[in-house]
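A single chain comes next, written as structure tokens; it is the form predicted on its own.
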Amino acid sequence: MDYRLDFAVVWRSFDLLLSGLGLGLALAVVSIFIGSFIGLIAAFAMLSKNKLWRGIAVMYVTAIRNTPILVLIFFTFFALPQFGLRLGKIESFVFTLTLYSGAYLTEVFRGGLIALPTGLREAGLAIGLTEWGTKKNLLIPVMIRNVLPALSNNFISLFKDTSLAAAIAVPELTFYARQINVNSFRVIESWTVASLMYVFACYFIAAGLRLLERKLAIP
């Protein structure tokens, strides 16, 4: 089998890969940004002394967490129209992708709070604050910095699985790498390319949150 390397057809097409790249970086950061509000109402509620809350909270982490991403990204994009709720491609996919980023980011969220000292709530309350008020300025900002290096591990994994987009016909990067192999047959090019923006985007992402956490950390 005599195949030689020609990169000039992806190159060609490189103003589409970045294109890619950049839908699935914002998919990434719409989901994770939505994914903490639903996450943090669910840590809230799984330590809640409300078994109905804890309940509804269990039952929605333990059932997006053990179903496999792209079946959940089939169900809403093809089952729910069924159901009278149609939504578009990109809709529809960050829709799902923020479920699934909300039930990870709900044990992070967990684990952060039990694992901050019972005296902080104790402290708030004792200079007048309300429980909301509690949370909101103290509870969460604390937890936020503690848990920084597990929520940079989570959006990391979910720009990634923004690869499979692609499924439901979403222009982001692996879209375009598959049109551009099925167009030209260069299997090797198209996907090499591909894979090395996708190692680059998360080798840049993994920097600047590692920065983040360095600028919040306590001297």
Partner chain sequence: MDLSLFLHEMWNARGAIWDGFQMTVSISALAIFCGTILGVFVGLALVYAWLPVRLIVRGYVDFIRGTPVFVLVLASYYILSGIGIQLTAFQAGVLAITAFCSTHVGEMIRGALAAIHRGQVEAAMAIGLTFRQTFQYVLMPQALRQILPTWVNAATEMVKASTLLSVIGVAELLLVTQQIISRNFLSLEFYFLAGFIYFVIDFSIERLGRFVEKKVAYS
The other form holds:
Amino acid sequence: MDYRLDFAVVWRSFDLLLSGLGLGLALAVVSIFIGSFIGLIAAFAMLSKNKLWRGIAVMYVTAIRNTPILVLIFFTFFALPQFGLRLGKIESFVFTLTLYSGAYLTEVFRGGLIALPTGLREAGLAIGLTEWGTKKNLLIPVMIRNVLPALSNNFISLFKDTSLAAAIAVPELTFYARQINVNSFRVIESWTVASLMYVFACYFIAAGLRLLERKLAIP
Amino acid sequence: MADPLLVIENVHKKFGELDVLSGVDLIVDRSDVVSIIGSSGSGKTTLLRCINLLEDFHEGRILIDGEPIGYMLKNGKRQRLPKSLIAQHRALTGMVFQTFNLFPHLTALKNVTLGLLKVRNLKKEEATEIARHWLDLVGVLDRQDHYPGQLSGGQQQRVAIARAIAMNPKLMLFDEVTSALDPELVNEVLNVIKDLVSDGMTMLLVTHEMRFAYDVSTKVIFMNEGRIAEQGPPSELFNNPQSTRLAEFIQNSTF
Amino acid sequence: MDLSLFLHEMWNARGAIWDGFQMTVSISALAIFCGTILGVFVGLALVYAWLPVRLIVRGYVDFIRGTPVFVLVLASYYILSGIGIQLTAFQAGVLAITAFCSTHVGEMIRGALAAIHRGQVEAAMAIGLTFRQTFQYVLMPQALRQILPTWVNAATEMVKASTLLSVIGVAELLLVTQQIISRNFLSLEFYFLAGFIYFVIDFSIERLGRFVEKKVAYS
Ligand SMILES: Nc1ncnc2c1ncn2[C@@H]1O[C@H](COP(=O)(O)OP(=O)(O)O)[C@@H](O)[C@H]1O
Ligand SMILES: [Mg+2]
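For comparison with the form predicted on its own, would you give the structure of this protein in the form predicted in complex with its partner chain?
Okay, now the whole complex, with that chain kicking things off.
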């Protein structure tokens, strides 16, 4: 083993790596944002009295949670075009990651809704709010604040999952790391730097979200 | 005399097989203060929740100002009204719960303004003005920007009263509103209710505070096994109970 | 979608699918087995080791957990071969997932040990047990029992992670599926089939986890 460390190539491409990191973050933000709406709807569906809604929501969550995300990514990207749903790489990935996060958020939200005191809904109804008004003004805002820590964890795993976009050649951090590795054979440098970038990004995101949680927590 | 404000006719309510209300009849006039007493499980809470339409009832009618609430007859069949109408009917009564049930994510002020803004569709300035007026009356105006978690039980319950009464209900329902409070906080809440009584508010209150019921009520009703077993002016009911059940109940209560 | 064509192709590919399935199970089982053993040591080190060792192990855990598994797999594959350590793609991949698994198990063990009341250790020492005995007869049985349901669920994560080895050329179920699709172009059908097989594996493990959870809870 006469491998000599040389980070020069990696530093020269650091801009690319950073842009990849940025793209990964953006993919995660967009997916968790849209996924939250899906998760909310599916969570209420799971708790509804209507068997059909409940069935659909349970099927969606169970199917997604028990399938490897890479299979979902390939399925959307390679198989869905057969249905005429032809999406670009990035759109296709966001589509998958959104559905994926939606399923996990459904569980988070469902747990949060179940944990709410029944008095909250009733107090809303008692002042004359409609069922929808109660959900919008009371149940959802209180529940979201209560599940913020779980949301943060979800966001961080989602961010790490954006590395899988490289498998369909979306130019995010892992994609560039691999490109540098293949072009320069700086195997240790490229992967160490990429890993550390993920690690630090996760660390700072976690710290930031912790602050946000504290700011938004109900006193 | 004008029509009664609240009329309850033969209301029945089951939880599964269990008869919780089995034929309740009651008439409440304007400015009446009706205390409901009775042992635990006799159906007091359920009766209030039926009036507030938080529970379905299976038989009978409840009328407020002569208008039946919650249900309509369609081709001779009894049918629950659509949710929007139910919400409107609910707004006719104000409910205060044993466990306060304040909205934890809103300040005291916003707890009160929420209904004014979203149900009564008032402008923000007007809603704030009304809310501050009531918070002042219940004595927690200085706490208007505090969250429920930052208030004592007594303060929370007073905010809850302000929240209910700010909606301008025709009838206030109080369900053991002091039971969850530390003893030293009970009076601050009872005094607020006394103020409402002297303002002529019509109210129905479930309570274990016998002294208070004796002092403020125009009428006391004793519930037993889902029925109104006895009713009358407090002096009569407390001093001259007709049934042994009531006599025992009064004997076992503290004044 | 032509069902009879699909069934025909599936019949043709049955041997390959079976091989892929076996490979998936081998990767997962091996990684879970090695990862769990390593993880127990990681967990112990996180709680009991001499401070410098504890800090190093903490660094290992945070580094591995902050890095996406996909990056671990790629890094393991490229770095080891790049610096002349001759491992097969299979070995490199299993190594990465083992590391991933070990940090999960390590955190579980740490959490479980931390949750056991200190008083128990003192009580055990008080009746004359050595620390080793206390550990062997009092702490570890409780900790293992407590992590059992979570551990079973972590196993589903390892099965899902095994799909990542397809990218470095290990012929597990997903790669086999892709190879089949490249011959017959039935991408929708075969991705669906792969997804379904993974679903059955993960769903079974999840059910097993719930069963175990109940057993642990009642006894
Ligand atoms: N949601 C419910 N489901 C089933 N039974 C209930 C429910 N709420 C109340 N009950 C039952 O109805 C009876 C009357 O309850 P409640 O009206 O709360 O009595 P009170 O307020 O007089 O103590 C009790 O036997 C109680 O167990
Ligand atoms: Mg009650």
